[in-house]
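Shown next as structure tokens: one chain only, the form predicted alone.
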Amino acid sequence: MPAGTWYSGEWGISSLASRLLGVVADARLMRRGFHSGTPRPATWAERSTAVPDRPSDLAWARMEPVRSIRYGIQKGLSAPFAEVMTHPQIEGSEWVQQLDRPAILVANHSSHADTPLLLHALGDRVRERTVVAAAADYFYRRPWLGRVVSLWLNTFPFARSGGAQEVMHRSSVLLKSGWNLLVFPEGTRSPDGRLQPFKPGVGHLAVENRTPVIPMHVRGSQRVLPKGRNVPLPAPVRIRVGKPLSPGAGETSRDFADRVEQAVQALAKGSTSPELTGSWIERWKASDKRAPRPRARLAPEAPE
């Protein structure tokens, strides 16, 4: 037996009690570190942001039976509600009724009502093949809300600031997979309905993927659901759709984004210039449905 009394030494009662108290203290520290809403222990290293989590593009929202469920929700609930609440007046719908190739749909943003109204303005075929870029830090901060909007509007998380390379890559993958992409280049809702400066990301997507951009403008949606309000109000809405724009040879991402912004501004001002809305011949060709195109179904995407 080791030298010393029974209550002292390396394996004595006082030593075991000290070890037990140490384990309890460590357990409390771990509980404090993992408890949501409390500050991290001062002895812990700062959180690292060098390797951010890989964002999900929610491929399940673009697979069956979710696509059929969303079609029923949008046709049976969203569309009738939009008609009753806003009686939307849509101009230039011929540009978004039959798209032969994926396109980027660009619009101003002043209300949460913008997305369902713009989707309502699209034809059934185009709407079913359109994904919506939604603010990752707003809609996907709460997982349940992210799932709801993904089911209802076919959204995917889009980073508004910092670490956007992965999201831009996923946007390109969606375009190359045959999906149209609805984006709001202002980045956030306008508080007064006036157009805010566009971010250059839309120009980068269009130039890198050689994808046409369709400018769109929504007027009156801020009266339906203004920023800071959760209950929609009835108000008339006008949606104008412009002629598709394509990046020119040697045109930079920033220059093309500026050109798209000018087109949306012109739509807001009511311009009917042929360069913006197209000539009557171009509009007639775009609306010509005498040769119906077969309904295309995209192949299901494999979940991550």
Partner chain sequence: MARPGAVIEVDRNTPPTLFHYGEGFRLERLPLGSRIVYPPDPIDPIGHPERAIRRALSNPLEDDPLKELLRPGMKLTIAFDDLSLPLPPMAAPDVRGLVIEEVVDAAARAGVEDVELIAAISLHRKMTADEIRHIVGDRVFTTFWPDRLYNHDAEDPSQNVLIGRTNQGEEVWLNRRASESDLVVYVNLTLVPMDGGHKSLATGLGCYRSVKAHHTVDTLLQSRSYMHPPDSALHASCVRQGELIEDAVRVFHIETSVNNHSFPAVANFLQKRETDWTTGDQAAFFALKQVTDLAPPDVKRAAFHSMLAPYGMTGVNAGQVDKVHDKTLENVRRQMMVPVEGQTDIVTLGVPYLGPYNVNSIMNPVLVVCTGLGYLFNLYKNKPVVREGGVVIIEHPCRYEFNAVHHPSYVDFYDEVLADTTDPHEIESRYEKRFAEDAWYRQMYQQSHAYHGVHPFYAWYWAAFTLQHCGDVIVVGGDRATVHRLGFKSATTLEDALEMAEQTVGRWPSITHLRTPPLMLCEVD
Contents of the next structure:
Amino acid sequence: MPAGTWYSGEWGISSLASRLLGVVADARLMRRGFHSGTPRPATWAERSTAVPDRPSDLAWARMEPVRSIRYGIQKGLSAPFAEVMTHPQIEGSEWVQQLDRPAILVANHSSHADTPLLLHALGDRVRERTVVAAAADYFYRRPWLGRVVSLWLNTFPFARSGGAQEVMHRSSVLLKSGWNLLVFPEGTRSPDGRLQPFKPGVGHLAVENRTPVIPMHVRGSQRVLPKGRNVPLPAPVRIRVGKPLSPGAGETSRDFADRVEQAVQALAKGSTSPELTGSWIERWKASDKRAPRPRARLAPEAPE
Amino acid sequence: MLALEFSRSIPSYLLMRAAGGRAEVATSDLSLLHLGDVDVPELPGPGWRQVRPLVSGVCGSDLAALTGHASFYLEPLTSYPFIPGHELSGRLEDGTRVVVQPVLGCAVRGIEPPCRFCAEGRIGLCLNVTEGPIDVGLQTGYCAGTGGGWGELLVAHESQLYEVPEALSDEAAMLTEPLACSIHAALRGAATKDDVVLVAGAGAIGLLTVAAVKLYTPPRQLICIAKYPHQAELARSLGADLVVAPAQAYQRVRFATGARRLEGIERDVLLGGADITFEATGNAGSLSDAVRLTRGGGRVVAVGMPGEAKVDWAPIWQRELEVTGAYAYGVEKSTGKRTFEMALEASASLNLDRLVGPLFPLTEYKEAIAYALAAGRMSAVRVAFDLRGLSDG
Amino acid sequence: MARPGAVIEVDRNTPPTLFHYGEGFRLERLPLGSRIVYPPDPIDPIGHPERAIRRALSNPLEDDPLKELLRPGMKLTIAFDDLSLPLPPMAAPDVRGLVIEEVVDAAARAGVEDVELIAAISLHRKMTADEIRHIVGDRVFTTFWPDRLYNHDAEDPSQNVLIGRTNQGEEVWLNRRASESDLVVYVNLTLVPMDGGHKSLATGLGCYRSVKAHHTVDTLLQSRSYMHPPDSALHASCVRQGELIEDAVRVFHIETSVNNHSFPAVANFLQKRETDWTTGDQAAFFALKQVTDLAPPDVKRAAFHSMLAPYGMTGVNAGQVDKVHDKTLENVRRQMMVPVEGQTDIVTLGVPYLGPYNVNSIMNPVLVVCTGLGYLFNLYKNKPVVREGGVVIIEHPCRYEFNAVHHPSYVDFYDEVLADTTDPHEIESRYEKRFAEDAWYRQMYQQSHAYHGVHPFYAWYWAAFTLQHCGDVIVVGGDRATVHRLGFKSATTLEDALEMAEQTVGRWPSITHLRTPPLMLCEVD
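Return the form predicted in complex with the partner chain of this protein as a structure block, the form predicted alone having already been given.
And the full complex, kicking off with our chain again.
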């Protein structure tokens, strides 16, 4: 039997009423005490944050449980949607079925649909370990958009102008900690689907880290979701993956960047030369599911 | 005298058209056709005779007029009210059995000199169908002054009359007119012995065209598209080498002509096809098939009376087809003979009685029209009125 | 240990017998005293197929191990059987895919750059990408399609070369790529004794001019039966052609055989004898029967054609063609052979939804004849199960339906040729050439997925011996007009059909029902 009666004690009606009154009083105080739009007090003229905003690289997006949630979203929503909308035709997928060390994936860019389609083309194992470089000044200008995109596509902010050192450094850290990096070296979406000149950053990154580069080419995504439209429409999409390119000994980053650009151009033209798509023996070996591979472990990211 | 009279009435016409060819509407009291006592047509002048019809057929063009599906083009070329019936066998006062060539050209209208077409013998194209002592009209049966086959009596000019040989029955003689149309069409088609000829449709006109083509311009292969089994059997006996169902037309014409067939939307496309196609139904679907079943540079002859039909002109344009009509008869250039004479000769060997029937008295015209509208399903070819009782009594 | 096949006599306690009936079934009560021939149960498959394949490749019969035949810089062509085998198609992985993967792997290790894979379709329809993918497996497909993995084209003059003539004057043609290769590896799947051996290459990569040497009415009439190669004029001709090819090209032959586990778990009762049906099987049959009785044909077809068979591999051999084929036939017979005592007056059989030429397609009336009277009837050794002048009763709906893409020449064969005559000799002499040379059929064969123009003739010739041997053919439950067009008699029930048959074979006939598929080979003495 509980002691006391219904109107007294800790959960009695009088006690509850007084707590409610307390809440109301607080709310009234806050509402009256803080104004917006009124002049600041003269004595506190300067606005400042006590703790400076550290530029976030959204490390949370690459940790559990976000990774599992993302896997679910991509398997359950993105992949079926991509299949239905574009029925993507993927050529050379054996090159990205499994990678024994981190690689830079380079693709042309003509649509916001590129990223989900390319990730779809990668296959589960590689997709799980791929981060996407997304324009910091576009996606991360609005924090909620940045978070949604990071959750869905595992993007990280990539500054297109200014702070090149910083961005290169962060990308290297990601590569070193075992992540593949999907980059669009054109810098922005092509207005008409044709290839635009590549920016040289990819060359630097690859040469500096001795990372192979996998050229990819998407055709048709521009019809799905062109620049300037917000609603995707169904259209067929073809994705070609080329043989990985590695920077040669003594090859400068600029030369290597040119070579990568030529490879993507050749893929766009549909060339099937062995230098580009590999001989059948190379592709056969690349697609060997039985050969045991050292599963790359994700190292903890280097602290700054 | 007793006759079925066709009058002109816009509300009735609209009603018929809305009913979409339903027999009970087309013969109702609101219809364009009425049975009753009408004035006996007067003889317009010398050379005209009175003819008492014996058997008078219900033609597809009559049915089109009744159900409001005839082309507006024909409207100014007709005078109202008229008594329908232009394919008939009849008897003169003196007892001679005759058939009437219904076309009302210069000779009939007493125009001297005749227009250039009548002079050539192509009386169907006569330019003077509005002149002379009788009313406007292309044919007996569409002209107010002459009477028509669906009445007790009509008047005809001597130049319209052809004596029927003893051996020919009244029923077979009645088919002289449509047979003459078909012979005219066959000669306009002018198939050679290397051609593959297609006759689309196996109603009376289609069957008679099969017979005419076989007789006058025998081709390498004669294919007939027939919808109903009795039509298929008749087509075969009249000389078709191959009879196919409409649903199989593309498949079987392709095989017969060694063409290629491409799958299309709604209709297929044949690369190749028949050399000459006779379209003997006059309906839009069949016309659209006909132009696709004919090879490039081939000839399509419209025999059945078409109305205002939606036909895709792209095949005609792309295949450079020669599309030609075949309306009526006169004197055939290729033989130098009159078409009716040729038809009377031809029908001696064709045993055309089997195409005619059943026969109805004029008083049962509602049943007759209903039967004629459903002729294919009822296993009939040409429904006709039997007027022998009337004239004898 | 699997049970061997059996011949059972119908008595009062025998449950009703299942008849295949197109995309459906009928349950019939056979008269007392009738015999039912049941196929053997599936024999135990090889436990580890990949290992067995590797062993076969490294220990071939009368040939060097595959590894030693491969060297860099050589031209290697791998040819494989098309989707007409096995029936129904095998659930992934297909045995041929497993073999091809091993061969390709060996070629990759040896560094053979120039490798091409050709589907030996002969005059069959070209397979679609997905059908090829199913046979060769995903990995081979993505590596080679479409430049180095393709369908043979028997109508492309630049792709076929004349190898020579046999001493009997038969022309031998071969795919150009195969004829120019340093090594041709043929990957076969033998389902019935007719398949495989020299027939694989000589026919599979041949063209009309070489196939017509033995696909004639006379050859087939002299093949008693073509399901038993030693008694088959067809196979004698193939051997002559094959030997000529062996002289011209280095061939490494790989043959596999599978057991007769033809139906997946959902239709397990089809695999069992009616006496063994559990309550579950009975319920499954009952449900399926009701569904197939009610469902429209398209729906039924889609469902039936999606069934894949869980075959197990029973043998794999590599090396010289004849030696390999002997071993394979041994394996096939081990699975299929059923001894049957004496011939009979009447044979009944149900024609199923599937024959060799309508995988993922429609079993049209011509193919009903080919499957029922051609293939199923001819699965005998020594002599047919039905006596000469006896009656064959088949059950099939025989609807007038054709697949316009796959069988354009079949429609015309039915409407033009069969309308004229059903006599194989007459058909052959009057119509075959025209169909074989028709430009449209050729175009459909080359550019679409159509069987060759001449193929319906071969389908009909397959049944030539049956038509000659039997006094009458009665179709139960078929469309009357279609059955008459095929030249047979039509009956509504099996009882009526037996009554009609008695007019041909006399009162109190002996009746034998072939409860097939699963397939079997009746050894009649």
